[in-house]
Structure formats: structure tokens, C-alpha cells
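Encoded as C-alpha cells, the following chain is the form predicted alone, with no partner shown.
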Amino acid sequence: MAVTGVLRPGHAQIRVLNLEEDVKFYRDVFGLVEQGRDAQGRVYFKAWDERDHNSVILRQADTAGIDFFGFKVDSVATLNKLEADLNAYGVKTERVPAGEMLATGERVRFEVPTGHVIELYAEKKDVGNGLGYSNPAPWNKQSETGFAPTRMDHALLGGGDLDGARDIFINVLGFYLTEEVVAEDGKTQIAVWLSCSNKTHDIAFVRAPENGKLHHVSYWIETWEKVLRAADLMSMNDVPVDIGPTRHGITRGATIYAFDRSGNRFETFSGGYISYPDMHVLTWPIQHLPEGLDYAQRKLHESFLTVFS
């Protein structure tokens, strides 16, 4: 399939309670590459194998959570078209000028019915991955630092009107549904996984009692063995682990969930399957959520269902 329209998740701005403490965590333990700071005091990071300037932005705040989640689109023309399509669908948008974020072009910002702010943008400075663009090596020193994820991969967001958020992503932005958890009636969706690519998901939503909540931001690690290495590093650095290491039934990803220094949950994962828009949606009845979440133990973890930031 041709990769057009919305290309991939591009950035997440995360609120932290002690900026310098979490900067050290994301840089030294996580292994993200610090890219700079702006006049607002925000700190910018990217994963070692990402080529765009930033994918994770930390902001000092009184409460943890997520400010917005952004997606890169294939061109300025697509950005303009998607803004017009959003407006025609009844979604109010605003333009954020180029340069408001370091190395990032103009953004189209809007709110989905779960209370989350989503952004689209077409331009972000290519700074490379340190390997060069001619005869590149397969890895570098940064790929061995900390957890060393190769990319910021997706987010799971919690809010009330899952249906409204899902419909905007499918009907306007061109995403497709890959998996779902459904209630006892066999119809009401409790959670949905949505893709704009051939990944199992690029964003997911779960019904939650409060709007605008972050469940987790997820980071891709190349192999199951490196996920296990991340587990060792979490223990060595007193990182609170929520679940794992284990495998999901949903998406088949090998995973660990843990918390940053401010209580924002993150995921380090690998595996999963290749997905395409013509594939049948995979459905998990609510009674099978335990193995969907933790296939090894077939266990529901209360914190996973109740803790958001």
C-alpha cells in the first residue's frame, strides 16, 4: 500500500512534575536523544533511529499527563486538505504557526470528543540518526544507551466519547480499525486500535470516566531480548513497573508497562503483526480481556484499568 495522507505518529508533548528529574530519566535511563530547549522551557527529544528533530517534548506542569499528540502528513497540500475535511465534518481547527515548536512547521490543531488535542503537521527538520545517508552503519553508540527505543510509536488515550473520536480518525483522517474490545452486548466498543499504516495501531482509545486522559505513550524496541534488557534497566534504576514483561493477546506485542518519574505510564514493546486495511477486524469480548492484556498470565491488572494521568 502506498504511504500517503497521514504518515505516522510524530510527537507527543508530555507534562511532568519535575522537569530536570524527568529530563535525566528520558535521556539517561530511557536513552532518548536530547535535542534542545525552547523559550518556553520545553525540552525536546527523539529516539536514536528517528530522523526528524523531535518526537517527545517535556513540559513542566502542576499535573502529569499529555498536552497533545501529533501526526505527520505527507505534504502541505495534504495538511490543507485535511483541515478543510475536518471543518466540513464539523470539527473546529486552529493553526499553530511554524516555529512555535523547535524545528517544526505549521500545525493544524483540533480536539476530538474524548477531550484530547490532536495535531497534524507536514514539516519537521530532518536531523538524521547519526548514521549518515551514504553507506550507513546499522547502529551507533546511542542505540546502546538506556532502553534505546528506535521510535516513539503510538499512544493510548482515555475519554468518554470513544465513538466520536474513532469516527473522526476513520471518516476524516483515513485510519482503519484493527482490533476492538466489546462489552457484554457484543456491540459497544470499550477500546479500539486504529492504524494509518501497516502497524497494528498508531493510536488507540479506551473509554474512561474522565476526558483528556493519558493511558500511555509507547516506544518501539527492536527485539524481545531488548525488551527484556529494558526490564533489567528498569529494576536497576528503580523504575516502577506496572505490567510485564509479557505478551499481549491484543496486537501480539511483547511488552512492559512502567511509569516515568512523574507517574506518566509508558510502554516499551516489540513484535506484533503486519496489518493492512483489507484485513478483518479482530474482536475481543470483554470476558477475554485478561488474555488480551496479559496472555501469559491471562490476568486483569487493576492498575492498568484504573490509573491514568
Second form
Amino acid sequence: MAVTGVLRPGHAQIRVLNLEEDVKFYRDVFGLVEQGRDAQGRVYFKAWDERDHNSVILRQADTAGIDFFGFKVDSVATLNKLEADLNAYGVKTERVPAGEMLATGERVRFEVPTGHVIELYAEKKDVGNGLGYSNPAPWNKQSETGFAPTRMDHALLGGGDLDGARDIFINVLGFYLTEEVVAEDGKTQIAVWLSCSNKTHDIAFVRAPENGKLHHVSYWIETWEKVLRAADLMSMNDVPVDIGPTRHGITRGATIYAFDRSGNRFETFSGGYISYPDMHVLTWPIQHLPEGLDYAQRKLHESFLTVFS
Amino acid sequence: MSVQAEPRTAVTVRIADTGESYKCHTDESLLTGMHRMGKRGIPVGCRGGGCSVCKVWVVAGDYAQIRAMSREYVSEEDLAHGRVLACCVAPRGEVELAVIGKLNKVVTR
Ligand code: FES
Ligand SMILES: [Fe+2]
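And the form predicted in complex with its partner chain, for comparison with the form predicted alone?
Okay, now the whole complex, with that chain kicking things off.
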């Protein structure tokens, strides 16, 4: 199957408590490329190898967390169809006009039962990765600056009605379940990993005591060695690390969880396996969450189920 | 010849809940001081003022805010009563605090 419909995560708008401090962090320590500011004062970034204009937007606020998470779809026709499908499924949608975000077309916005605002859009300006479209070089200076992830990869969101959110992604948006953590009853899902592609996850949900919570936004790093280099940079720059470097049992990604300057968790990760929609779901009984999270140390990290922004 | 760095001042912080105490520098947060030397008592989360698990009530002593705190978790009334995020304030002198942040979760094992 070709990748059609919903293509990939496209943007995350993150609230920060001190804009200039986090701009410096995401640009100089993280190594994201600053793409401009809009009239509202939001600051736009993209990872070096992304070709669309922006993927991470910072907004000054007095609370931390995530405003919305957006997915790019393959065409305007798909956007219209998915909006109609959402409405038919009982999900209210609204349109955000083109240009409300820099270089971004019209967006369809809706809320899922975990209290998160999700967006779909078909158009975002192709600005390229700076390497050109003919005889491109493999990398450039930007790919060696900071953690230098190649892309914003996925998000893990926390809220109460995980089942409701999961159903919308699977039944309407065409995602499939790759992995799950289940409670002692063997049924109740504590966390789910959902894919719209060959990635192990494009979005994930964890059951959380409060709605609308951000667990982390994750960024793809090309190799495990570069994940370790990111760990050095985190220590060199006093970045608070939550877990790792280690390997997740779940999705098999090599990972670090850490926090930005406003307490929003992020992940820098690499690896995992290639996933297909016909593959059997992988299940992690809750008593195996320690190794699901941290395969190397096999210890329960309390913060995984408790620390959100 | 070497330039002498200004000496840092360390003060004693007491956690009322456990009776434990630790030394914290006046230029670091109450949470950093505890966490750095492997002490426990205040839950450690994001260390950036965004998650609230480190919320404490400063029952005695003086402190200064060194980082912005999410207003989702710290109201005006909290501020007026010394209920703050331990990762966002530094002690000015000896401090006694009570832990009020908790590691909430839906599932308990
Ligand atoms: S540790 Fe998250 S607010 Fe202090
Ligand atoms: Fe992740």
C-alpha cells in the first residue's frame, strides 16, 4: 500500500513560559532551524531535513503544554473527505483559514476525547532542506548543529478517554494500532501507539489523570551514536533528562526523554522497526512497563505516568 | 595568578514531611539542590516549571523566584501563601518546606 490519506505529523504548537529562552534552546541546543515569526509573536522552526516550511511552533504563554498537533494529508480532496468523515462520525470540526500559520494552507481542526486539538492540512510551503532537488549533497552545516534531528516525528499525548481518541484515529483517519500497554485486567489499554505509515508510531496516547496533556513531542535522530551525542549536548547545556539514553522495549527505539526550558518533555530517538498495517499488535502487560520503557535498566520510571505539561 | 570565583553560599533546607535536610546553594533552585546530591523528598519532574510535581509550601524562610512557573498550577493565592514550584525558586536563607506536589496517576500497580 502506498502512503495515502494522512501522510505524517506536520506540526506541533508548544507553549513556553519564556519565549526567548526556549527559542535559544530549540535553535542553538536542539539545532532546529528558525523559520520566522508571525504577527502574534509565534516563532516557527523546522528540523534541518524537513522540506516543508515549519514543524515546531513556539507560543509564549503562562502555562506549558501543547496547543495542537497537526497532520499533513495528501491533497485538498482528502482534507475535505476526512472532514466529512469526521462529521459523519460525530466529531465537530472547524476551519482555520490559510495563512493563519506562516506558509500553511487551510486547516481542519477538531478536538479528540482526550482533550487534545488535532489538525489536518494539505498545504505547507515547500522550502526544501537547503540541499537542492538536483544532485543533492547528503548533509550540510545545519545537520551538524545541536541535536540536529532530521524531523519532528510523533507525539505522545495524555488524557482520560484514550479509547475515544484511539477510535477516531483508527476508524476515521486510517491509522492502525502497532503496540499497546494493557492493565492487569488484560484489556484496558494504558497506552497505545498508532501509525499512519511504516513508522512504529505517528501518534500515541497514554491514559492520564488530566485531559489535554503533553507527554512528549519526539524528534528523529539518524543513528544511536548521534543520540549519544545529543546526551552529551544535554549535559553540556544543563538540559534536565528524564530517562536514558536507553532503548525502549516498546517500538524498540533508542531514546532519551528530556525537557525543554519550560518543562515540556521531548524525545530524541532513532531506530525501531518498519511497521505494516497487517502486522500483529505487540502487547506489553503493565507489569512489563519497566522494560517496555527502559529495556537496558528494566526499572520503573515513575515519571512516565505522572509527569505531563 | 588566578581569579577567585565569588564563593557560593549554601544554606540548609529542611523537608518537614520527612525531617530530612540538605544543603542548597542560594543560586540554584530548591529542587536542584536536593536532586544534585541524590537526596529525595520532593518529586522531580520537568525542572522547568511546567508539570507541578515539585510543588512545595515554604513554611519558613525566604526565597526568590528564578524561573517562570506555569500558572495552571500556581495561582495568585498560592504565591501569596508561599506555595511554589521547587524547581523555580532559590533559597535566600534557611528554608523549611512541606511537599504538596504529588505523582498523580490513573493506574496504580
Ligand atoms: S519539576 Fe516540573 S514544575 Fe518543577
Ligand atoms: Fe516517543
